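Form predicted alone, single chain, as C-alpha cells, below.
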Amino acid sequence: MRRTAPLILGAGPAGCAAAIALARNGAAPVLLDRDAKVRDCLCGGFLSWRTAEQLRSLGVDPEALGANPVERLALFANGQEAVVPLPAPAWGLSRRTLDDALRRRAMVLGATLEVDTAREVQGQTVVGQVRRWTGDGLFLATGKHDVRGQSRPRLSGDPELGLRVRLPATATRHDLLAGRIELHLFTGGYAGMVMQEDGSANLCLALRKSVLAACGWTPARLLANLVSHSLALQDRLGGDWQGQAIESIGAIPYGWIAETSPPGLFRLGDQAAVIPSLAGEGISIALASGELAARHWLEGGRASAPAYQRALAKRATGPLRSAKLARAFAESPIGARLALPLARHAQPLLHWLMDSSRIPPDAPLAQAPAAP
C-alpha cells in the first residue's frame, strides 16, 4: 500500500464514491470540503434507476433512506400534459441526505474529513483558507463550481444559468406530485420537480442566460412569468414559493468533457462530464467516476490520471451526446409542441432516449465493488 493516499478535494457524490472505493481497497483518502456538516446542493434530488444500483453497490441505499418511490415521468407543454412510465423504479431524495450519507460511508471505511475552502489549485496542491494541502494525486470533485487554476471552459455565448426552489411539503404538493417526475418545458428551457423524503418538493430549472436576462435578471420575475402561463405550474408552486430561497448558479458547460488531464490529476463528476439536467443522470456518472478514478489509482498511482481521464470521456461521450440532443429539443418551441405526442405514441422511442443517456450498466464505469 502507498504511504501516501490522494487528496480528494469535494466531499459530494463523486468525492465520496472516489473515497469508498479507495478506503476498501487500503488507501487513506482525504477528503476536503468546504463545509463540516452538508448542505443541500443546488443539483440533484432524482436518482435514476442506474443510480440507484450504483448506490447500493456502494453500501448506501436509497429507500433505507426513506427516498420517495418515482415510476412515472409526466412532461408539460402548451398547456397539456403527457405521462409514461419509467423503465424502472426511480427515487427523489435530496442532496442534504444522500451526500451525508455518502460522506458517512466513506468515513466509516477509513476516508478522513478535513474543512477548509479551496481558493485556488496549483498543479495537484490545493491552496485553502487554513493551509496548503496535498497528496499523491488530486482527485478534483468540486461539483458545477470551478476552482481557479482549474477552470473549464465556456462553451457558448447564450450559456446554461440554474436556479433551484425547494417547496416546502403540503398535502397539494404529496398529491400532484406522488410517484412522478415531472418537466416543464418552456422556451430556452425546462423546469424539474421531484418530491423528496421529507414531502418537500424540489423545483430545479436549466435555462438560457438570455431568459433571465429578458426578465430584468431577477429569478422571482422569471418565476412569475412561468407560473402565468402555465396552470400546472401554478398549482404545484401554489402562493407560498414567493417565500422560498431562489439559489443560482451560472455558465454551466452542459456537453463538456475532459478528453485527458495531466498526471496526478484525476477530473471527477461534473469537473470530467456535464449532462444536461433533463436527463437525470449526473450523479450516476459522478458516483462512476470516482469509482472509476479509484481504480486507475490504486492500479497506477497518479500516473494513471490521463488514462482513467480517456476511458471516463469514451463511456460517457455517447450518454452526453444523447442527453445534449433531448435537451435542444426540449428547449425549442418545435420541440416542446412534438414532445408530448411523441410521449405518448412512441414511449419505446422515449425509454430508447431515457437509455441511451445513460451509461450501461455492463460497462466497468458503472460497476462499483461489492458491500463488505
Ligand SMILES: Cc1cc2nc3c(=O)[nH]c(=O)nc-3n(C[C@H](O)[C@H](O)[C@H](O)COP(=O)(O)OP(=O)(O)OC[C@H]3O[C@@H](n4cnc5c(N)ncnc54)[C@H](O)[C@@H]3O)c2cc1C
Second form
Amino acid sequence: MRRTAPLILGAGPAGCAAAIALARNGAAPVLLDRDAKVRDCLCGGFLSWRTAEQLRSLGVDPEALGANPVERLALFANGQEAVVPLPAPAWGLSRRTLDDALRRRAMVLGATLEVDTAREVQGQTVVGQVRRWTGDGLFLATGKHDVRGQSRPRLSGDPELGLRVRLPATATRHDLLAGRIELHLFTGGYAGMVMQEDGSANLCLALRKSVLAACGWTPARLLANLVSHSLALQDRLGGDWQGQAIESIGAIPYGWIAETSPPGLFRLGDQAAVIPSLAGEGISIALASGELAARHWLEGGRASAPAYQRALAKRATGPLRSAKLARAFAESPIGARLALPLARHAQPLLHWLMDSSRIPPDAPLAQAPAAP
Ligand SMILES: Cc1cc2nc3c(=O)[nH]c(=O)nc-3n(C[C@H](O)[C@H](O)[C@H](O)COP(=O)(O)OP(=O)(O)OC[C@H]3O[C@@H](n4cnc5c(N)ncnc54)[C@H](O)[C@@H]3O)c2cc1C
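So that was the form predicted alone. Now I'd like the form predicted in complex with the ligand, please.
Full complex below, order starting with the chain above.
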C-alpha cells in the first residue's frame, strides 16, 4: 500500500539524512525549514572519521566539498600544549557547505523543500507562520531550537552556552591550524578551533553560563579575557577577531536523551540526544538518527516511532556517557591540569575515550544510487 509522504521539520544534518534515506526508498518526504538558503549555524564544524563515513554512505563526500583534512588533536591548558594523532582522518568543514550539500542531495533524490517557520507542534501537525503542515508522521529535527509543544526539558543548575566566531583566512592561522583540531581548555568550558574549506577558522566555545556572567554577560569581554590569559589564543585570534560577529546560543541541554515518543513523532538529532560538543559527534548522531528513523518508518510506518526512539536512545546512551565524562573532566581545574600529561603518556586511553563517544555504526539503509 502506498502511503502519503512523511513531514520532516528542520533541514539540518538529521532532517536531511532522514530525507535522503526515505527518498532513496521511494517515499518522497517534505522537508520544511525556516531558511530558504542554508546559513552557517553555530557549530564547531569538525567532522569525525565516523561522521565522514556516514556522509559518504549518504552520497556526500567531505573531501569533494573541499573539507580541510584533520589528523591531529592539539590540547591546550595552563600555557602548555600536547598533540596527539587522531585514530583516523577527520575533516573541518563549514556548516553552510555541509548542510547545503545534504539538502541538495535530498532534493535530487526526490525530497521537496518547503519554507516556513514552525511556531508550534500540535500532535503531528506543524503550525507554521504561513500555514499548517501535516504528513504521514512527523520527523522533528529542529536541532538546537525548540518548538513550542515539543520543547526539551530545561536542565537546572549552571547550563552550557555556545559561542561562535568565524576568523578570516590568514597565512598565520593557516600555518598554526593546518591538519589539526585544537581544544583550548579553561575552567568552566573550552574553545575549539578548526580550519574550514575556505581557509577561515571556526572558533566555537561551549561554557557554563556562570563563566559568561562573570564577564558581565558580554561575549567580547569573555574572549578578550581568555586571550589575555593564553599566548596560544593570542597567536590564533590576533586582533581581527574583534571586528567579527559573535553568535551565541543558550541553555544547551547536554546529556539529554528522549527515551520514548508517541506514535507518529520521530525525534531526530539534537531533538533526540544532545551529546556534549567537546566530543565533536553531534553531526554523527544527527545523521544516524535520521537514517534509523527512516528505516523504522519504512518498515513499520508512523506506529514505529516509540520503537525507533527507544532504539536510538539505546545506541546513544554509551557515547553520551563517555562525552559527559570527558566534558566534566576537561572543564574542571584538576582535569585541565591532568589532560595534557594524559594525552602525552596515555594515548590509548584518550583514543578509547574518543572511540567510545562515537555512535556505533549501523548497516546503511540502502545502496546509494550513482551520484547524479
Ligand atoms: C558549541 C557547539 C559546537 C559544536 N561543534 C560540533 C562539531 O564540531 N562537530 C559535531 O559533529 N557536532 C558539533 N556540535 C553539535 C552539532 O552542531 C549538532 O549536534 C547538530 O547540528 C545537530 O543537527 P540537527 O540536524 O539535529 O540540528 P541543526 O543542525 O540545529 O539543524 C536544525 C535545522 O532546523 C531548522 N529549524 C530550526 N527551528 C526551526 C523552526 N522553528 N522552523 C523551521 N525550521 C527550523 C534550522 O534552520 C536548521 O536547518 C556542536 C554544538 C555546539 C553547541
